[in-house]
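In the form predicted alone, a lone chain appears below as structure tokens.
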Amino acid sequence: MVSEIYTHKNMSPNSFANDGSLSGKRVVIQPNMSVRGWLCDAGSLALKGFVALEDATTVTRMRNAGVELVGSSRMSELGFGLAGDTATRILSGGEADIALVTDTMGEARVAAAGSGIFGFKPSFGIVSRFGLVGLVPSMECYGILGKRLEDMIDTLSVISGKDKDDPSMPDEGFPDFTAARKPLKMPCTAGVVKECFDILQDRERKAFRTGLARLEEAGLTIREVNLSDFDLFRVVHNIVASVEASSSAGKYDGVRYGHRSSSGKNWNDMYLNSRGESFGSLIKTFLYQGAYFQFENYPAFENACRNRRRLVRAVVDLLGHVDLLVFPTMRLGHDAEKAATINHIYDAFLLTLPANVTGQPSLHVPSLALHSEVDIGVQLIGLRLEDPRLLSIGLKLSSTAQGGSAA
């Protein structure tokens, strides 16, 4: 069943396990992760009546964990930003528990930034991709959301894990989300980055300090910490991304699956037509720009791998003296579901890339600037593998928020 808001409605939910941790719980899924027997066209033509052969490693877990799949919802094409995503209208609808969305640049911390609600997307790695039709292999991960911070850590108890079957992911290592829900050792110190401050406007920087002074009530230790290169973040991930998401989309070339153009004279321009027919302005343009760092200068996408790894040994150092980092999560005048050029989707991203740059975890937390004139969010960053304690944090400032007691 399609509509305005889902690209397959689930008429049938029932959950596989009633006994399981996540029995009852309602979860909606992008259409780019595999549900077999679904349409699974990833929000483009390019996948045009795909359908799942077989169920995404989170699909099986969360199933045989008593999770009702309600369906997918539309998104935007190929998970590259949030333009047309309507995750968030299904939670607000109150017809979802959670919300499982592709997180290549952002786009769970910015979508729950704009509702209300958290937004997580956590450390690379520790949730499988198996299923996933993705664009950018080293950046994307499922992000989540939800309206409860404690649904989410219970469903990320149940697909975090390792699998045989995502060779990208660690041996071992894998944290445990049981300890979210601990209670949390304070105090605890919270870097706020001065390059990353600076750049705001004077609106946002009121708003952004609304935020920290309800991190301080919650007991947390504000202090400024300085990373000279924050303005390397969007170009290396525009760069990196960009040349995975040209090699990423190679496969579609209209023979086995997706749109075959009906125009040309031989398989030569079949396979031409296809492709150029294919994709949006965005994504072409994007794809567009890798290969050119792919044939043309290949030398840039090197120097942007290498100054990858420095900006990760940087924000290592900077967590090494500070707990964890804050910024702020969205930007004013700048609507990531309007962005229709690639610079102005980075500038309504800028805040949120750093963490899929260095695959760390953040947690966008709501409510933390009540009463301020506007609200861009915060967005917490910890180190790569300490999910829990990152959680454990959100659990005791969303209480904070909410005038409860602590966490």
Second form
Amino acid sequence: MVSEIYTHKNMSPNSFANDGSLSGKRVVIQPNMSVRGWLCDAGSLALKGFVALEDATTVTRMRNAGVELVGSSRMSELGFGLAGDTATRILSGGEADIALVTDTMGEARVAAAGSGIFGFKPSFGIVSRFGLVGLVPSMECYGILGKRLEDMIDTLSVISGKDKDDPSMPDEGFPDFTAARKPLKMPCTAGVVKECFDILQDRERKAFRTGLARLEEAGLTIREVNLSDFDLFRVVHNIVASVEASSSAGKYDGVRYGHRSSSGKNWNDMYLNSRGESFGSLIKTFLYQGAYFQFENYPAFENACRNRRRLVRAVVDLLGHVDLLVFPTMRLGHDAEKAATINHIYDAFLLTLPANVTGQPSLHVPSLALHSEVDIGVQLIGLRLEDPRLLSIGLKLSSTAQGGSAA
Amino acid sequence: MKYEAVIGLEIHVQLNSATKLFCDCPNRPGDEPNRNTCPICLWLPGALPQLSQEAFEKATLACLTLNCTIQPESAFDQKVYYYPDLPKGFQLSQHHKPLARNGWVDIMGEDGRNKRLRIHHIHMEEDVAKLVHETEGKTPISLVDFNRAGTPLIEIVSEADLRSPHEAMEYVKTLRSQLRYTGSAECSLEQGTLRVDANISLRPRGTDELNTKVEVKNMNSIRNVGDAIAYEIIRQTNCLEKGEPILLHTRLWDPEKRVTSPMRGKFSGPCIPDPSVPKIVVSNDWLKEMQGRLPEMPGQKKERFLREYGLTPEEASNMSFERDLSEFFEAVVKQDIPPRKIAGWMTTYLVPALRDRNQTIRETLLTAERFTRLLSMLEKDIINAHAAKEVMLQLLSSEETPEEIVEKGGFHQVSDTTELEAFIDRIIAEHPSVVEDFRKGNTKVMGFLMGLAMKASQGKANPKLLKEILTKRLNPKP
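Follow the form predicted alone with the form predicted together with the partner chain, if you could.
Entire complex below, previous chain first.
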């Protein structure tokens, strides 16, 4: 069944296992996550009518753990940004406990921030991408949204871990998510990046300060740290992601599936017209940008890759001095859902994309960074594979938030 | 000639692994169209490439046998271009970090001296799909067969060390022999499992300029490689002498007309590091294991054959050039037949017979054991060489034992002196003038008379005895 908020509504959501660790949990996914027999069009005409042939690894694992798959939401074209995404509406409507969304530049966290719920992006490479119709392989991952952090931790426990079908997962071991439920080891120091703080508007700063105060109340020590290359995150993400997107979308030719143009004198015309008619203007611009770096300005791409490595080193270095970094999640006056140009979209995700560039886990905690009813969110970033620790801090903070004065 | 050719070869070799490079589909491009496909090699949304361990190991063996250094870290790149034969809009290849670098092969130069030709690097890549253009009524249609898409290739890129068509042909021959030895590839130019592209430029002899090169493709035999390069050298020489510029482009060799003709401008798309195929990191232990898997190579084998079996250098080369034949040779040697006799027989009779039948030794019914029994009968004078050749030809396709064939075909050698004397007496009686000539001192006619006597015995006479009797008869005791 198709509706305004679902691309596929599952009419028989009962799962195979009733005694699994996620038994009875209702999960909504996106139509770029393969479920055998479900429409899998990644929100794009380029995949119009494409039905998945087999289940994604995450789907198999969740079903085996007792999840009820509610359906798939609507999503932005190819998962780039949040335009048209309905995952949070389904959660707010109480129709699901957990939503999985593709997080390429912070989509899960920013969507969560807009709805007062938790959003988490796990470390790169700990959740299999097999069956995920992706766009930016080196940056994207399954992001998780939910009202209850406990549900999210249980889900992560199920979907993460080695998968023989995804050889791109690094062989570095996997976090043990049960550790997230254990009490946090104190003391704990959170670093605030000065270069990030400096670009915030006054209102954002005020809200963020409130959030930092709540962290201190919970027993964390706040320290200012420097990351002089902070402004590079945006440009590095833009160049690398657009190049990868251009490659990933190269397969959409409208021949075997997807929209196929009826006009054209020869196959070259057919390809050009089909692709021209399939992609929306935002993704088209992004792909075009990627092709520009591929064909016309390769040195800029190489430079971006070098800078990316430098940024990873710098952040790892900082996390040697503090236990985690803390940023606001979203910007005021930059509505991610309405972003219609590349610039607007990068403005809206400016604070979340660093974790996608470096592959680190990042958690958005709601209800802390409030100012005049506006919640810009507290975003925690930790070392790769230290996901349980971040979640454990999240649990501590949420109990503070629920019991605190902001509630 | 005042110009010197500078030639580099890029050779694509299809590995004979059981599966494709990134999925478990059978590596059989010739099957019914689109039979050997899956979501990975069709690159359907959600698929992820999985590097085949077998293809990777075979590629490594190929690199090792060509004396290359396996790189501690190699990785795949996306070679981006849009064409219907590429299901994902890019080809997975190794551009920035190839599997191996700095190899060489030794060839015999035209002056008979050893020449070392360097290999710049070897990388792995996937092959593309096959396009078939047809018409449906009056409408032209293009069909895509994905059986070949994703099958494993290695590309061997030489340094521009080659100077002549001869060197190019020798390079390809040597490289093919080495690769076949490893068992990683079939290397047939005719069947397209080895494809040669030649980059050719000219420069004034004695300089070290590097001028604009022209790429020549589509040579489907070693001879065509030589001929296409020779043609291209003459064509470029004519251009230069007329003052016409050489343009960077690709030409196609036409094996019928024996000319090259322009194909298209040379296009090279960008190569972007692929984020989904993990980089390949090679440990020393693994490398040692792979080295241990390499068989004895033709060069080493030749040296050993010289040493152990007393073959001449030419015989040793002939017996070591192909792995199957060399193993066949050694199996027969073990049965106490003189090595030089085996080598002689194989070179003179067996190899030409295989060539005529367009078969390899494995494809025939002739085993080393059967060949040994045949040669033993020859050694023991049960049959003569003429008969042995006939029996050998039958052994290639008959399941009968050599003895049965000899028996049935009546190939037994005639060593009965009375019988032989009868043949000789008849010939002497029929050719009195020739006998006269001989007795006057023209000993050359001996061969003629021997031939007649052999013919009279239907080729079965024991030649040694025959000669003895004939000599006796022609020189009656005074």
